[in-house]
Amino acid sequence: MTTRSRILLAVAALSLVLMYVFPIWTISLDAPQYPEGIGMYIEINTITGHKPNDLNNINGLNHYIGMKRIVPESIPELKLMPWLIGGLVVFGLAAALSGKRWMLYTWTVAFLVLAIAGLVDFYLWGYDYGHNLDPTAAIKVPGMAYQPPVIGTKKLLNFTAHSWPALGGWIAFLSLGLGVILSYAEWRRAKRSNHTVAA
């Protein structure tokens, strides 16, 4: 790898440390009875409300429609994620220090697989919460499911749900994008070098 690629890879890996500081995802709900909106942040190892009581309020709303309570301590992915991100930081720095292309490619592919797996898991998590409802719930609307969007906006009864990456999530996407660009640039450089040697 070139010196510039190694520096940029180190920056991409180190930027992931910010995911321990800033929320990764945000889900918010707008409704006439909540003019200021309520919402929650998905952080690397927990879920918190946008405001101190928001998570309790969301769990209260969920109770009426039969949705399970959101209990961060019971979500295994939140225990696993700090270790996975930590592994990406360490391996990315090791790849930058070594300058070996195969380590850059491995880091990028592993990161891409983790990102896709994370989004699929997020979808399945939302599906479970939105579809597997308590049949004894106070409010039942035949055929209605309450799955929030993975990304974007969706109308759920009189609520409008918004789901978007938060700052930590955008940093992860930028880091992954930089890894993809560096991998492609290094692959092209290696290919040109091989052609020059062959000629």
The other form holds:
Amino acid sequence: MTTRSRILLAVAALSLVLMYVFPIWTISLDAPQYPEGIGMYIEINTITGHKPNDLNNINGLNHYIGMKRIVPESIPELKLMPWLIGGLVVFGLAAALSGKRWMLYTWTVAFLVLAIAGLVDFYLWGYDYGHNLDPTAAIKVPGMAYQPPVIGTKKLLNFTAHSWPALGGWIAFLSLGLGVILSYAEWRRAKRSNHTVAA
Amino acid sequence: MNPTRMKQIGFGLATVVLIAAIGASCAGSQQAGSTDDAASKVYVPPGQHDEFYAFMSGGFSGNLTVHGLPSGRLLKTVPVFSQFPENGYGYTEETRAMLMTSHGFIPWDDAHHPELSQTDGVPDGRWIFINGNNTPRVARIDLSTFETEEIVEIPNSAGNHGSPFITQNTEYLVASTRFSVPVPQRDMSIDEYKGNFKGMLTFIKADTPGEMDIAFQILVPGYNYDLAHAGKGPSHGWMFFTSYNTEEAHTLLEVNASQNDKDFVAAVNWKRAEQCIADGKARQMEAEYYHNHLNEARIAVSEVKRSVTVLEPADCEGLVYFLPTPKSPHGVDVDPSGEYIVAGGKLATVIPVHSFSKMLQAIEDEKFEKVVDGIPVLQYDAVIAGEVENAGLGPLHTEFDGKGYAYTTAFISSEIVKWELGTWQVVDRIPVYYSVGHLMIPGGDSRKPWGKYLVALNKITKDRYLPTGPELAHAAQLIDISGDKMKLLLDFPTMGEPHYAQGIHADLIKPRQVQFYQLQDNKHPYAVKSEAETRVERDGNTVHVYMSTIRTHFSPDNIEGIQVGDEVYFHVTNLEQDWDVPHGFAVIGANNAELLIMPGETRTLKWVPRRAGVFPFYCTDFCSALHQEMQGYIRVSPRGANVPLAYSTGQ
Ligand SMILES: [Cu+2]
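What would the structure be for the form predicted together with its partner chain, given that what you showed me was the form predicted alone?
Next comes the full complex, and the chain you just saw is listed first.
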């Protein structure tokens, strides 16, 4: 790896530390009755409201449609995530220190797999919350499910749900992107130098 | 009475009646009112906010109402001195103590003058105060919650009209007695009024919530004291009160108190009072009065005080001076510079304007006409800055635009007259409909008026709105004062008699708003923090129901084991932590009121069932799509029945 690649990899790995500080994802809900807005953040180890009582109020609203309460303490992924991200930081730094190309590739692939798994997991949670409704719920709309979008905007009865990466998520994407670019550049460089040797 | 005098009075009355009649008939033909241009100036599009808050006294309703300007929309009624069944104020166990006085529980009053707290002579948006005129009291309303937080009773006072005017840093509010009475109160012949009945000027410490108290009182001659205003800027440290009935008459005052050519503005140097008290020149006087305020659990508690500090002018030289002021002065208003003291003499033909600096000079030069009960009367010519001529009939109150102009209401001629400070020339006049008392310019009695709008507070509304039987709403009229000519923009009805009002730019109030009370900070002894804590407990014949509300159910919603004649206390906690989600609570046969419980708050309703049966309770404030389902039952068994106490939700 070039010195530049190693520095950039170190930056990519270290920037993930910010995921402990900034929320990763945000889901906001618009409704006529909530001009001031209501929503929640997915953080590395918990889920919080945009405002102190938003999560409670969302749970309160969800009970009309029979959706399960969102209880951050009962979501195992939130316990796992700090360790996984921590592992990425440590391994990424180790790769940058050693300068070994295979470590860079491993880091990037692992990160990519984790990111995809994370999004799939997020989708599945959304599916579960949106579909497994209490049959005794007060409001039942035939054929209606309340699965929030993984990314983007979706209308759910009187609410419009917006789901987007938050600052921590954008940092993760940038870090991952940097890893992919570095891997590609290093792969190209390796191939070129192999060529040179062969020639 | 001599016949000439009778004739004069007869003539005077006839003139008044004639003028009133002309006023009324002109209005009909003129069809004065808004134009299209005016409509656009008061139009606040849907979803947008008014520029100013207007706080209007509710007069005999005992409330304070909050309107937006320029739209005139009614935004809220804040109950202060009156029980208010709409939300249970004065009925609930948490608010009843707010209406306690030394005369017992008084669930009504006559609220006259709202007064915003000030910093540096400018309204700051923290609190608004208002007086109870009938049973002398002063209240503080917090402008982060728009709730009455505190009421202090004024002892040795009778008819708290000249109140609660404020000093420029909210150091003191004043309360001057309208009626002079025996001080201390005693059984005596009313014929012996003269010299025996006394007036009291009260200074109330106002700058600390929960600690309003009588700082000191000044015993003054037995006149009627009417209104007041504090000095500001150079005159800070002084308070000015109008008086009438310097004749000290006690019957048929309309004649007997209108004899003297001049009554007085009393100028009180309250900094001097502080000094005299520090020097030990005051005395303690026995006086029972109540101080009611919200404790940290937001429950009103009463504290009974037993004595007050009283100063007599004769014992404290330089404390009070009288400024002679023509013919039964009513309002007294201090201009933004603090130099001019304008007195509206309700029977006078000119508006006299006193000069503060000339007053100080006259005091120094001892230009006294005489001394009454230790109070020097200054020479009129030595203190007068000017007289505004042709300022309408029955000038009452003056406010200022901060641009060098004053606006005075003329009650008898139903008009507002604009005149210039310094030249004392009238520059404009506009008719109002009808019989205007106070007027209000947002900040118009402060050092920095927002001189854009003026609100005329009229006593009579005839023909201005759709008729509603013998009783018509009082009227407020919004007048544009941004240009050279005053322009009528809007009429809007008000609650009670909107005696006086205060206005403030909305930006000073909006950021202070409390959206809900933090549940974890709820210190009410009967609060529940979650449904898990809800329960019912019996203690002899008393039953405490620890109940919660949340959209859209009560917990518990089925209660059994109550007996006829039990004293049932429903302590209802609203568990919501969201803005604008109060819940109501009402139970059949309640002899008092309903509850309206703000998010995070606990309120208690006492209910004594009189017959056996199963009775519903329900939420009165439409809270969600399932509001109608928000209900429960309470089973009442005959006295001595063996139905066990039971409660549940959702079985
Ligand atoms: Cu409700």
